[in-house]
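The data below hold one chain only, encoded as structure tokens and taken in the form predicted alone.
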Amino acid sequence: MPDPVALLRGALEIYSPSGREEEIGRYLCEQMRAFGLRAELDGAGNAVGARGSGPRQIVMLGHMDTVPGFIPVLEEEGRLYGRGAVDAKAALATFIAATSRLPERADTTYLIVCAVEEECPTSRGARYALDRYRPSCAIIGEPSGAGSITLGYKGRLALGYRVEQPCVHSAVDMGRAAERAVDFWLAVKEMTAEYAAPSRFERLDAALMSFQTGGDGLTEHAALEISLRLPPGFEVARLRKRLEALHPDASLEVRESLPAFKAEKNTPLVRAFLQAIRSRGLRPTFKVKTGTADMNLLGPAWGCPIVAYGPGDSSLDHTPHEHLDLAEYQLAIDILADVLSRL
């Protein structure tokens, strides 16, 4: 059987930011075949692996794209460094290595979907898979830590704000486009402060992603990209009306809108994870995340038991020192293989 560490190292060496997943897709198909799975690229460019032939589906879906910024691949002191080491090529490699240990079953098909474009608003890979599978249970590949499972993610409202006006001299007492954009951002921050909550998962958060200004000598403009993280049950339509009322003469465009999602805890899938984790002498924990994932989209649509699982520390997501503890990676493979054998 091929080496799981070599599988992951090879995946990290392929630079695959969103929209550039062709090479990593071909690589993962080749590796899944080497690990004894059937594999092919689907119509969206997802690399899909399968084991077994039964009507019952257990779907493991993670993403093979990353945020931009290549990190040289380096193994040092039991850690493997590279872009995607945590988010989320390690989860895909865990899926592949664990599934390869399972016997062929006539009643169940294990499906691994290595999805494209998760790290951008399109979520094209997950949307393509949404109507093509009807799993009895699903596992989303995201870093939870080997001894933990993730049950929920906050929602996201991504907004583009733009204001444009005639140029004026800086000595004139009239708000510049940049000043108006700053005023809008401060009003957004003030509004989010109204939604206080005991935990970060339950409150409304806002982040300013970018701020650009410009002009042609006749007109000037300012543009903001804003990300709002939404707690469970949040009324997005009401929030949009409030935001639009802050600056009615500016344009406000929704880039992405995903509600929060939290899975049920009392399911056969969760129980299988708890048993597998405890059998390794660990105390399992549950997590909820302040970001979003394909689970936000697929959880409500599939309506089956679902969790997110994968090795790694999610605080390293998107950072320049992203790395994975290889002992934890091997442990996650053992745990997931145990989970799948119990389902």
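Here, rigid core means the biggest group of C-alpha atoms that superpose within 1.5 Å across both forms. All figures in this text were calculated on a predicted structure; none of them were measured in a lab. Numbering follows the first chain given and starts at 1. Compared with the form predicted together with its partner chain:
The Cα shift for Glu179 between the two forms, taken after rigid core superposition, is 2 angstroms or larger.
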Given for the second form:
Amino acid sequence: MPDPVALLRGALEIYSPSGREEEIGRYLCEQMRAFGLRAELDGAGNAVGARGSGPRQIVMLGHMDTVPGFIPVLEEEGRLYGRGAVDAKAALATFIAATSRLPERADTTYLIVCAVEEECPTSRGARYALDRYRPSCAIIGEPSGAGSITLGYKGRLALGYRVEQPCVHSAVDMGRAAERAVDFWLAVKEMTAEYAAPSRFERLDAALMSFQTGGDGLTEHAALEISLRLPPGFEVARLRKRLEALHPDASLEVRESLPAFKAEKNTPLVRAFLQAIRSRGLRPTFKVKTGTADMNLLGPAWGCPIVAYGPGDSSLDHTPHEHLDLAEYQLAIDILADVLSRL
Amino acid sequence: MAECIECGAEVETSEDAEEGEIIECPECGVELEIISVEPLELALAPEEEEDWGE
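Return the structure block for the form predicted together with its partner chain; the form predicted alone was the one displayed.
Below, the chain from earlier opens the complete complex, with every other chain and molecule after it.
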């Protein structure tokens, strides 16, 4: 069987920011074939691998795009450096290597979906996969650490605010567009304080992503991009109504709205992970994430047992030091192969 | 029947209990994981940790 480290190293050497996944897609198809899977690109450009042909589907879906910023690939002291080493090519390589170890089963098809465009608001690859599969259980490829599984992610509401008005002289006592945008942002921050909670997973957080102003001498404008991280059960419609009422003459566009998702933990899938992790002398942990992932989209749509799993320390996500401990990578492959054989 | 490892209360398990199943202590409410069925053995269920990343 080919070497899993070489598989991952090759994937890291291909720069694949969102929207530029053709080369990595072709590479992963070739690699999946080398690892004994059937593989092809689907209509969205996802690289899809399959093993077995039974009616029961076990779907493993991760993303093959990364955030921008190439990191030279380097192996040093048991660590592999490169963009995507954690988020999330390592999880995809773990899926491929673990699945290749399984015997073909007549009742089950193992499907690996290496999806496009997760690191951008479109989630195009996951949306394409959403209606095409009906899994009996699903594993999302994101870093949890080899001994942990991720049960949930906060939701996300991305808003674009824009106010436009005739220019006024700065000496006139009347709010400029820029000031009105600042007032709006401060009101958003004040509202988030109403949803205080002891844990970050359960509270509403807001971040100002960008602030632009401009004008042509006759009219002036100010625009904000705001990202809100939503706790479970949060009522987006109510918040949106309150925000729209603040500045009725401004425009407020919803760029993305994904509710939080938390998976059930008493499922055959979670049990298989707990047993596989404990059987290696480790104490498993559950994680809930303050970010958002394809699990938010696929969890409610598929309605099956689901977790996110993958090796790596997610505090290295999107950093210039992104790297993976190769011993942890091998451990994650062993654990996942064990999990799949128990399902 | 087993003992809650947190408060010592008696915890009932179903006949079809499985390894990895998570049950709640009726007395103290702590979550327990069945780590062995024969013999029945419980451990504290994994805690939920917050983490960032997406």
